[in-house]
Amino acid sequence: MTFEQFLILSLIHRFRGERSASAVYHLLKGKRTAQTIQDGFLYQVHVYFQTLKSLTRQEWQALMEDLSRSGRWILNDGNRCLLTEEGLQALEAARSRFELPTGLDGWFYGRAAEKIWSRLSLLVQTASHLIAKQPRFLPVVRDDATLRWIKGYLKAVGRDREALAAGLYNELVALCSRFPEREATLLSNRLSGSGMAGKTIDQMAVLLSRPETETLLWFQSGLHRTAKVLTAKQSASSFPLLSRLAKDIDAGLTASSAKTYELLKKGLGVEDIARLRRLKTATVQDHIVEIAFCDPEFSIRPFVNESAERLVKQVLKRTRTRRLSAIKQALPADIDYFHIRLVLARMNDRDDVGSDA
């Protein structure tokens, strides 16, 4: 077995034969869909999403060719995928050769720490070119508007080359202490300075004598890492050259949710933003059960009473699925899949619902 087959049965298997094969296709690509959003929280697999966002559609399905073959590992059912019992032996045989990192959290960090690291790897190789006075040398990154952010960056802090260099890495070495040796590793190796260049993903699977599918995730975990120790509010007290890399960065919802949110804190209904923004209504309410699901603090009082909360919890405890159309069946015809979708956003899975494990 694969490193990418042992993924891919993992998360087979977390979905609890509930999904089809291309929920997992779309939660490793990162499709930002109402549904990918959804799933990736009722079935607490959403730090997976968009950890593969470079997997061609004929590569998974050369994977899903080889694990369904004669059904060996695989049995597909309509719309919903399931482990056979090979399968499940499969996937526990493989835990003691491979290992997922526990860092990961594609959600919320993953577009967040790409731009960091976009960043922090010209940061680190412009001030290692500055201090080695070499003003003229080839970017690690091409983009525009990281090049133009450096710029300002250095003329923002204000420090002379040696200063900076120096503060950087007391600030990196501090920010790794804190992460598991293999991610620390990663991070450290892939950047480049003067007469360095940063290692690649492969050549560091080699070096850690890893799947390559596996060293990529393991340095995702990192930087997610990263993104979530640099995107805190009390980040700049400990790490204040670091932090600045994260300053104008919001990680969570996606952008339109994130619009319907403010609309709803200034008192506007469903109706009224739909109207507003010339969105569905349905939409609006997709945006919502993202909210609810990305932050604790949000309300669906408004949306949701208590009774019919109740009633929805007690068929969630009884049926144990998160198969949206046999929770609705189970129910009063008035409860409708948006009060189900916020009900099920607000519980704790693991305690209320039940746990794959």
Second form
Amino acid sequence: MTFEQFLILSLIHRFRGERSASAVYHLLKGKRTAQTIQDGFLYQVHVYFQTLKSLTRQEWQALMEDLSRSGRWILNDGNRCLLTEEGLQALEAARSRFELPTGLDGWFYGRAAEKIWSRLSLLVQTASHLIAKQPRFLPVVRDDATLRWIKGYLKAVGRDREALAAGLYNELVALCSRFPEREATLLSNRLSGSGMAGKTIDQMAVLLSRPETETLLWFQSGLHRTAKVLTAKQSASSFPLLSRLAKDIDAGLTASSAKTYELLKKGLGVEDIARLRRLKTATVQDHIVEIAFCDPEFSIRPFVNESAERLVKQVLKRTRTRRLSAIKQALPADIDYFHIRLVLARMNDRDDVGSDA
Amino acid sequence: MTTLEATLKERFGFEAFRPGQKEVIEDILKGHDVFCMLPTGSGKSLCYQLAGELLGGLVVIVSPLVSLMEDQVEALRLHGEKRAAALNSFLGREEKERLLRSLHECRFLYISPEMLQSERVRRALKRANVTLFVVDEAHCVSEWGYEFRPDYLKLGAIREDIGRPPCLAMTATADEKTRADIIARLGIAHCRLHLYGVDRPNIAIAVEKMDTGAEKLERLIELVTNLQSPGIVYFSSRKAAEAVHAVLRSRTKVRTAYYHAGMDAEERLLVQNQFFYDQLDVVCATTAFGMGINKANVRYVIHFHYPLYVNAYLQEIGRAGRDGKPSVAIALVAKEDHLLPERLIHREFPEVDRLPALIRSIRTAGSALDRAAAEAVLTEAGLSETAGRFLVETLSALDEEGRKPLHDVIRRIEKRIAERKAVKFRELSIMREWLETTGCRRQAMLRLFHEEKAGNAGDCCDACGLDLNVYRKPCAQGRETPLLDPWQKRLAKLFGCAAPAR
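Please give the corresponding structure for the form predicted together with its partner chain, as opposed to the form predicted alone shown earlier.
Let's see the whole complex now, leading with the same chain.
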């Protein structure tokens, strides 16, 4: 079994035979649709969101053909895909050979991580060349917006090159020491500096004798951890230089939801916003669910009280089915879909949704 | 004209011009339209870059490939010219707007032909003070050539539209027929011609034939182990580049990496930079690699698959020996390789029986005029990038003439495909004939461009007699296998700390 097969089988297993194989594809690829993201939370696989962004349709088809050809591991009728008994055993057996990283959080931090990484890698490369007194170099990032952003950053920070390099070094050491060894190794070796270009995922995978895709996921896990640490509100004190890299990254909301969010921050309630914006209450609720799904720092408490949240979590844990209507029926009448969806957005692996993985 | 030399020294750090450069620059500065044919690796881009520094205003460079544009912008910035930018469809809307508003701060603007179709872009250019209109890879104008791009046909009219700035058409290789075609299409009948031969005398040429692919692989391992690095090995497919890279990695001590357009942007840049900083001995690559990479000391180029066209072959071997030192180009040919090129040509076009469905899917998603969207639809349908671009370009050209019934559109596209394939197969057969030459290979190559071989100083080709020992490494240096640094050590190295923390 290859690592890719291992990953796909793991995810098919998590979907419990209730989703098609393309649900796995959309998840890994990071398709931002209501269906994909709701599934992600329902089956607690949202951490894998967008982790294989560059996977092409053709590559996916080839992977699935390989898996389907023998017909031993999966049953796939197009609408539903599930593991056979043999597939389940093969998956269990493979767990000793492959290791999934523990820091992935693709839905919440994938987008931010990507942006933070391109800024971080350019900043480190710049600082490294500055202290080597080489102002000209081939940047690892070519996107003009990032180049300009770093220019502004250097001005705003206003430290001389020695102080900047020393500060970055100390903060990166502090950051990496919080991470698993392998992730720290991957992050640091991919960074470029004066006279040393970073290593590609493929090169690092070979040097670690691990599969390429597994290495890619571990690298991403390190990125997501980085984003999580640096976007946290209290990060500015421990990471004064690095936390700035996480500034002005938008949450990826649609324009209308962003407007609703602004009004919420001003203290307006659902009904007020609906009246003010001449929207249906249900639409504003949809916005709030979207905000909860996008911004991990957003508190759902004003909309769902603690006991309701606990009830919903219990039911999600107890019931096998992931059909929202069935879940609602198992709950008191005053808890509606709005509440369930909000709680869903706040589920994490610790409140494992009855998954047996 | 000592000012030219002074600028050359000051801005680019060179002591002297290479053949042709100065003459071209002088004619540009006099305000003439110029057609210039300079071989790859001879510093074509320096001509408009230096002229641009002296002309002032905005130099617009039309370039067919996004990666090429970005490489050129980077190269300019590396020389300290910050006023360079690239405008292509990969730019976000905001970025595009920002760039168009600040054109007056820009000295060199690289632009794709399709961006020039935009009314908004042309208006901005009309307002800007365009002092030179450069058409790079000008042979794309010609329908005779295998690299024909329909978008290039409009460049003549576009130049008129933005106020008829002087035009510089540049190409590395174009025969007489193609040259006439380019000049007519661009409307530069009174241009000054600067033609320099395609020959690169410091690159020795060899073709080695074997029976099987396995033999070829063994020979490659031998060559890569013994030849003086750095080098590039070219493949026709991404898969093959990756696979052979893996073999080289496990069976030799050379530092190798692979490179192709299917990798994400950061990975590609890392490989380019590793190669540039001599951290790699060899890159196993598709043709996507090397354009715009200004690495002077590439010592060999090996073709593991032969290119489909003589032009492409010249471009690729031209990446060796830019420093003028002896270098070698070796094409390895096995019998089974002959199946590949036909397949590749067919892949460059959509299959005829899928046309109705493909066109419908473009039209449901919007129209062919929104190119980025249309191309995305086609890629998702499994079309190759080239096939997608071909269909979108052809379709949008037809749509501009007015909406026609579907069957009519399909009939015309079918005809177009047949014509384009015929051109490509003709070019392919020329390449194959050349591989079969028994006489001097350089001579045979030059004759294709109606040139004669000048006296040869160094090694010429395997037919004339070639001693590959000249290109060997002085001794088989043992090199320690690279390892991943522990993170503490890596961070210390990045920030120039003498000792790792703790």
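Numbering follows the first chain given and starts at 1. Take the two forms, find the largest set of C-alpha atoms that superpose within 1.5 Å, and that set is the rigid core. All values reported here derive from a predicted model rather than from experimental measurement.
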{"query": "Shift of Leu279 between these two forms at or above 2 Å (CA, core fit)", "finding": "yes"}
{"query": "Threshold 2 Å Cα movement between these two forms at Leu104, rigid core reference", "finding": "no"}
{"query": "Core-superposed C-alpha of Arg159 shifting 2 Å or more between these two forms", "finding": "no"}
